[in-house]
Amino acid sequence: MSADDFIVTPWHVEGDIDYDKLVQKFGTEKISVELQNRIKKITGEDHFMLRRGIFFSHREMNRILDDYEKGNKFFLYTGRGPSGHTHIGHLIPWAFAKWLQKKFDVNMYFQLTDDEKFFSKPNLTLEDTEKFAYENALDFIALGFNPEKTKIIINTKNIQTLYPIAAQVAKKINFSNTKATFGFTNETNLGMIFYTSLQSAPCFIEDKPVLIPLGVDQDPHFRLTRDIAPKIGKPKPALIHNIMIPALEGPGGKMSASDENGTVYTTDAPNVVKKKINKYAFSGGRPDIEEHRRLGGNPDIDVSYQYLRIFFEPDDNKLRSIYEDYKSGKLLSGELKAILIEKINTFLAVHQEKREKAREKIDQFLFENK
């Protein structure tokens, strides 16, 4: 695969993401700075995921602050994928819905597609992505949503909720878009095919607006979402779209949750994310101390130096001085890796603690079928 080449898929990411690019081939918009100053001047605070471009591309996304200023409210969606335990990539929508939801005052809805993932993945069975699913939701609920406004939807407990929805996309939807947007063949299962109706549903299941923050690789199930919503009547989603997560042993490419060793699990001890990151993180050091004192690091290909700018240092000076002191030679690699070990491991402290007191609310969250 050449420098030129990657793949964005909601299955599948690989390479080298050029951003500029991949909002010219998936037909989305930047972020602007204008757009920035918008949502800062609504919210009275400047997001570190929006300033450095973590968030970085959109659709519509004006159109919701323009209903918005004139008083009417919109809703929040996103979700997961419950393939296996959540890792750090994951929290990153997941965190920025919460901001979203604390400072416009609204409903979100997280859905856990464990039918997807039974689908889409050979060596699972149902009863595994359920028992992913509500390990997923406990992590979800940690980050601290208000339980009055957030409800848990899992495909297979909620399908009455949904099918009458997903029934009215899927009657709008032509195989040739699918096959066409997918990549899907004659192999493909009849539950990957119907499943963009599915994961539709819950951008319909209250009568306003929809604003979905999530990873750019899902943006392609919202473009058909988006297609039919007007000839069943409803408004279109709004998206706002994040950068991928690399791997530890990146750059290039995605976090997955199903590589261990390139993968940090909110579930790991400190003494696994130390080695985890020690052993495989990508490292934007030289060869040696010496020369890395002389001619410095590149913290731009360096996947500690990533971690702490997506999300682990909101505070932009410290991660300024990281920079710069790492890019001189000041700071070497495994000084950086310390830096971000300690970050993780006292955020993971607290994330586990909140994790294990969601399992005794977790009722207050899930759904209840009407």
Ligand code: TRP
Given for the second form:
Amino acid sequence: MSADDFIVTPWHVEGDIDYDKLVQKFGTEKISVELQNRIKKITGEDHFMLRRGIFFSHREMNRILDDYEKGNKFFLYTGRGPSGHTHIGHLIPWAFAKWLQKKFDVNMYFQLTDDEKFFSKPNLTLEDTEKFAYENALDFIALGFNPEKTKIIINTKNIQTLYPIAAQVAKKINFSNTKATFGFTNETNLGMIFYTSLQSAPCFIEDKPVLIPLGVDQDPHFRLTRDIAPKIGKPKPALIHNIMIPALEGPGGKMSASDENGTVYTTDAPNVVKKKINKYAFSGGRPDIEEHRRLGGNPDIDVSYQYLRIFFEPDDNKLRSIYEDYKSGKLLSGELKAILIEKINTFLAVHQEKREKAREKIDQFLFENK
Ligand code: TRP
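Could you present the same protein in the form predicted together with this ligand, rather than the form predicted alone shown above?
In what comes next, the whole complex appears, and the chain from above leads the way.
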């Protein structure tokens, strides 16, 4: 792989992603200023993730808004493959989904694909992925979704509901379609080959159009879903994509739940967060203080700065002064890391408390098969 190459698939992300190229490659649309303004006008709020291009791409978001303005509601859907504890990168689409739910007052489905991660991870048992599914559900609930309008689907528990829909989907996707989309080979297990039909199923769980906020790596599944939707007489799912949060060690690769040190988990203690950021967060600073003061740092490649931009510092004025101070050399790398550590730990203190309280609420959220 050459320096400016990158790979983005649901099971593998590698390299320094060029998002403009990715939009072309995937055939999605960039979120235009017009679309940003339209969302701002309808919701009455200028969400920082849209303003900063954290959500950068979409498929048919305008159709969802056209329908909404005619009085036809949509529903929201996103998900998580429970291969480990939740890390802070997962919170991006979930936090945004929570905001959309509040603004549009719509139903939300959250799919936990314990089967998928069992199929795709050689070292995980079905018991492991089931355990993580419940742990991940706590993080999701902790974000504050409306309990009246939100359901959590766990694939192995809700298969009775999912299967009739998945069967409709599976009949319309052939092996060469999935092979071309995901690069499957003769060694790929059958679970993986069938899996897209299960990730598609929640798109059709209600008789309304769906909007899916998601990491752009998951787009290929829904490209297939969109192709077959008319063939089964259903509306195509609309999507809104966020960028991948970089791993702590820096450009190249998304944060992976299986790389302990490249990742901040929502379950990490304050001293663990501090150690990880100080030790592993890729720095855009200069090798020594004298040089840093003289030449300044590079916030654009600095992972601590990127985490502030992507999630932890929604205030543009504060973010701008951090950017400028770092670039001018006034702010040192250690000081920038200290700002991020403080932000993450303040967030996690509240989140972890809500996460524990969610244990009592979980039953209210779990989808019940009819
Ligand atoms: N496959 C996703 C993952 O590995 C989980 C998932 C299921 C999902 N349904 C989804 C993600 C819908 C986004 C939208 O994380």
